[in-house]
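Coming up is one lone chain in structure tokens, specifically the form predicted alone.
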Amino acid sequence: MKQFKTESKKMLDMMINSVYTNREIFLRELISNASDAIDKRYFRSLTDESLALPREEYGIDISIDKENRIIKIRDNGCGMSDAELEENLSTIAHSGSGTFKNENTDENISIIGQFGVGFYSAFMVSKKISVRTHAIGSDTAFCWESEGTEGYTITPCDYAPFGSEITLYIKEDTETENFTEFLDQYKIKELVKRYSDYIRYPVRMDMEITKTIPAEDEKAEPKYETVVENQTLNSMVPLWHKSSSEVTEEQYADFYKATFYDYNAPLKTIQAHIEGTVEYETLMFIPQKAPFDYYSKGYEKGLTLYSNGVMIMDKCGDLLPDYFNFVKGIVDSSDLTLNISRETLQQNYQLRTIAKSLEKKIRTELLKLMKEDREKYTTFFKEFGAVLKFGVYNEYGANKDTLKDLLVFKSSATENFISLKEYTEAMPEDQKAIYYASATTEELAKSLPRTNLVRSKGYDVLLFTDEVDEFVATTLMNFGGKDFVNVTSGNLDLSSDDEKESVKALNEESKELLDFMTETLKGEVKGVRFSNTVGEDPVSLVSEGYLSAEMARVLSQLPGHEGMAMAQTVLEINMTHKIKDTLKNLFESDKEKLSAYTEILYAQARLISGLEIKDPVKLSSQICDLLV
């Protein structure tokens, strides 16, 4: 028996016990190696016709002997000589496929395996492995055999066909490990379908199936018989390798629903072949509906990653930014650098390049959808718009330029969603800012006193009803050279110079009244003042500083922030409303009643703004006292 080198022995032990976290990928590795061997034979047959087989005869065959706990994987590829066995299977981390690929640059050959390394993953499920192989053009076949780290043997053997046959002697079950599952035909079929469905050669296996024998008499019970059928387990031709003109919408929908377990057809399909620094193909889908677990901690983003049709990772999260985590799909590239386990991608420039390219592609397709089919885009935005908004706000606005053009909002002028670009393009020439009203509902946002005032000037108002909306506006700060301004902000500047002077004079002459009202509210507001920006309502609550009343309400609902977020607000009284004179008279004649009026007006302003009343019982008593 020959011994592995010390380094190889350590590597093999690590491979078996720690490198591979998912032992079921052993079958993917062996099938990939078999596909590589067939590729090599096919390539050589281009210059030596004696080596050729009809294309349809190439294939990979799997057989299961459940009683003896044996799995065999057979191919009719190039086979190996004794020297190649020594080189490829007896020196860990040597890649025969890699060497072949470096020596042959023909575009028709695509080597997907790293023969030698992935092969040893089979020891995770096998107590012994035997490889019988017959190299094309050779008169002698050889057998490589090993039970793991103790060593290996290479001996001549009887094996007539060209190609290789790998025999796995499956381990016995333990208290914690179930190896018998790999002797089940349906388990093997499932693994081939999951990991090797797009290998270019047929992967075949005899399947025991039960067939119904029709009864001669309608009243008789049907009979059943078990028969053996040789089935091709893989589909071989990936849908994303086909031209979009060859695939119908129905085929795309069927593929999407079957692959991603969705009852609905996708809202949009994105297919692309990208060439450049890294070449890859992608087939992506935007769902109609968010998955049931989409907003839960258990939701896992990512695209299924393939290398030349071999699945590398089911959900590669590094390919999608969080704000595009709703996208489902597949990426297939031969340019990716893989580590020895082929499970975990190295964080290399190829992966980052693909991810950046995908981000641009998704953004472009969403903008195209917004322009060409607003109804579909609205459907999409209602489901996933919140994720785009959080993408703007997160990471201190690092991605706001990527996402701002994808945002749409309802406005006071239309029932439809409009983009920020559409809003700014429709602005009158004298409009100074992008105005928005933030509230819990569209109706409440429309009915705010300041909203009506802005609309009376001929300006549209965006209606912010999602809790994140106002944070998005403060993150963006401006769009198209126009600042975002909350209609309830204290710096809403819609008055002429003469109007401003009139308001200033009234507040100066009413200073004692306003100070008394401010004192009555005991720190609830920063101040009380008369204003001409209330519209037709008697009072309005406006914000001073960065934090609006609505933002404070949202923040106060976060765990650990209860009561901590406080907005600086000012109670504005409509200077054109008859309440002004009533307040002035009460200041001279009945300050106790003025205090009650002040508290009622403040409560009214909070109600109009959609805020809670701190003491509704007291408010009710005060109103009743005024009525009797």
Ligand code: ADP
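The form predicted in complex with the ligand is what I want next, because the block you gave corresponds to the form predicted alone; please supply it.
One chain, no partners, no other molecules: that is all that follows.
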């Protein structure tokens, strides 16, 4: 008996006593090794005909002997010589494995993941493994055998065909662990389907199937018969390897529905073969409807990751940015090793490259959809637009340039959603800014006095009704060189120089009146002034500084923010409205009445802006006083 080298021994020990929960991947590892071995033989046979098999005979055969607790996995690949057995199965070649600790610590589990579990993973389910193998072109076959850490033997043996046969002697069940499940043909079939469906060689197994034989006499019970049927368990050709012209919409939809558990067909399918520093295939889908758990904490974004047809991860979250978290699909790259695990994604250069290029691809496809099928894009945007908007706003706007062209908004001049590009392109020459009106509903935003004022100048106004919209605008700051300006903002700047002069003069001569009114509304507004840009109403609320009244409203609803976010609002009085003279007169004759009027006007201005009023009872009695 030969001893394993120290590092291999530690690794083995960990496998045998593994607390690594994902035991079932042993089958994937062995099938993947077998497939690689067949690749190698096939390759060699191209220059050495004596090694060739008819193409359809290459394959991997699994057999189960339930009674004796044995699973065999046979391939007709390249096989191994005794020297290769020594080198491949008796030493761990991976550099850096010296960092293993002896114990089964979490750290070690992450190391298992990092280097890939490979052949040794079979020790997670086996008490003994024997490998009979016959290297192509060699006279002698060899048997490698081991019961774990004690050591291994390599002896010549009889094994006629070229290739390898791995025999796993499955562990006995314990109180907490079930190994017998791996001796169930349906379990094995499921595992092959799940992890190795797209291996390019057939994975075959004899399945015992019960067939019903109808009785000749209708009243008699039908008979049952158990037959053995050799089945190919994997489908072999991944959909994403086929050219899109070979695949029907329906096939894509079926694949999508079955793989991602959705009742609806996808809204859009994206297939691509990308060549670059890292080569990969991808098949992605945009769902029609957000999954039921989409807005819950439990929702996990990610694409299924394959390395050369072998699945290596179910949901690889790092492949998708948060703002494209609705995308479903797969990525398959032959440049990735099987050894990637959750722990190494951050450091993996190839994965990062793929993620970058996927992001670009998704963005391009969405832009294309926006251009070519606005109705579909609108459906998409209604479902997932909020995620894009949060993407702009999050991380201090780090991704705003990626996302800004994907945004669409309703506007006062058009029925449909329009993009910022479309808005700015349609702007009259003298329009200086992108105007928007923010309110809880489209109707309210449209009916704001300032919206009408801006519209009367011939400018369109974007209607912001999502709470995040205004935060998006303030994060973007500008688009195509034009600033975003809230129609209720204090610096709307729509007047001529002469008009500005007359407003200024009026405000200066009425300073005492305005100060009195400001004092009355102390703590509520920053100031009161006359203005020529109110529109038709007597008063209007405008904001100065970063926060608009609407943003302050949204922020104040956040837990912990109550009362914290005060907008810097100014009460503007329409200087062309008769109310101006009333106020001036009251300032001379009845200050008490003026106070009440000021409060009523302020409440009115809040109502017009879609904001609530603080003391409705007081307002009601003030109005009543006016009426009686």
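Positions refer to the first chain, counted from 1. Throughout, rigid core stands for the largest set of C-alpha atoms superposing within 1.5 Å between the two forms. Keep in mind that what you see is a predicted model, and the values were worked out from it rather than measured.
Residue displacement note: Y169 has its CA displaced by at least 2 Å between these two forms (rigid core superposed).
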